[in-house]
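We begin with a single chain expressed as structure tokens, specifically the form predicted alone.
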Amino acid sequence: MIRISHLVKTFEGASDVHALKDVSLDINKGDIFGIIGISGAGKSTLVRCLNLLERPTSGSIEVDGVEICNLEGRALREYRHRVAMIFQGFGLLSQKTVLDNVYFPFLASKGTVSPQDRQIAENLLARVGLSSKAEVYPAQLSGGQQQRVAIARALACNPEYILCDEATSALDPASTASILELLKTINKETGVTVIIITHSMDVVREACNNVAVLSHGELVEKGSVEQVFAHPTHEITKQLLGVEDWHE
């Protein structure tokens, strides 16, 4: 599991920006967990702390009982192999074929791609329904198809955690539904923990089991999706749900 304790992230400058303020949160192994908030809430900073693209200012993050905030060198590289990222902009290499993109993690880590690596990549493309697109280029695909390629690439290193940073916000509703269904299927089949960063309550409703709500860097609400949707307690949650006057 992931245990976040009293996490603080401050970006120092002429005027300090307090992106995260004393955030504490548990994410259970195998969950599909949503982190939601409006722009500037701190949700992307939080996910960047989870994979150590940003170092927290203070507090701790324990992953399966191991404190990760001070990892360096080989230990950091090994940890990042366990944590895959899926981005809003897909992050595909435009000059590489779809298959090349999927096995790129093998090339990046080992400097070569074995026949076994290629077979794994082909199997992953089949898993996301894109076997027929192996030799085409990303520009020839729809947005939803490109995100499927990004998911296949994320799975190449057999991660334990997948972090999705606004992974569906550039997609149309049909493609969004398809990607969320794919993530749910992968979670069910592999047990991988999926953390979805989003500004959309519809995404949380469709895919997540539990949710945390951030506002101006603070954790203002958390619980099961059913609980939070049925009985929101914070004004920002009600705003995200489109509830103007919440009275029973």
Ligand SMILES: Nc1ncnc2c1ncn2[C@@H]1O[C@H](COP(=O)(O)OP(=O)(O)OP(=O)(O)O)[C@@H](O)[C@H]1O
Contents of the next structure:
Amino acid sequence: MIRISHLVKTFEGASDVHALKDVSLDINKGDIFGIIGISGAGKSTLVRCLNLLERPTSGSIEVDGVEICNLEGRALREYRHRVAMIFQGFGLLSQKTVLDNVYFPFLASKGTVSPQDRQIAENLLARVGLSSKAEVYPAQLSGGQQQRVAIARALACNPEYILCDEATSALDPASTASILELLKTINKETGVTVIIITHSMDVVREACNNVAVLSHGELVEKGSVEQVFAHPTHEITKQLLGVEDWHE
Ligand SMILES: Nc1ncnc2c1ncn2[C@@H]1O[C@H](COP(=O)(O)OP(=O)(O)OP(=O)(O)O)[C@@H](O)[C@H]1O
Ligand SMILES: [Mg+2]
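Right, and the form predicted together with the ligand of this protein, after the form predicted alone?
Below: every chain and molecule of the assembly, starting with the one above.
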């Protein structure tokens, strides 16, 4: 499980930005956990701390009992291998074919691709329904298809955790639904823990078991999806439930 305790992230500058203020949160293994909040709430900063793209200013993050905030070198690389990231804009390599994109984690970690790796990548493409697109380039795919490739690539490392930052916000409702369905199926099959960052309460309702609400860097509400939807306590949660895609 992931145990976030008293996490603080301050971006120092002419005027400091307090992106995360004393955030504490447990995310259980095997869960599909939503983190929701309006623009600027600190959601991306939180996931970037989880995979150490950002170092927290203070506080701790324990993953399966191990403090990760100070990992470096080999231990950091091994940790990142366990935590896959899928983000807005897909992050695919435009000069590489779809299959080569799915290979990429193997190339990056080992420098070569074995026949077994190729087989795994082909199986993953089949898993996301894109076998027929193996040799085309990302630009030739729809947004939903590109997101599927990004998911296949994330799964190539056989991760224990998948972090999705606005992974569906650029997609139409049907593509969003099919991506969420895919994540739910993979969660059920493999037990991978999925953390979904979103603006949309619909996404939370559709996919998540538990949810946390961030506002101005503070965690203002958390609980099971049923409980939070039935009895929202914080003003921001009520706003998010009442007005979809509402921005500050
Ligand atoms: N590298 C950075 N340097 C300075 N400030 C930053 C940096 N990254 C984020 N911030 C600030 O931290 C705050 C939280 O940003 P963050 O990207 O985490 O929000 P978010 O909830 O993901 O928003 P959105 O829904 O728009 O993606 C914002 O005020 C943002 O301007
Ligand atoms: Mg963000």
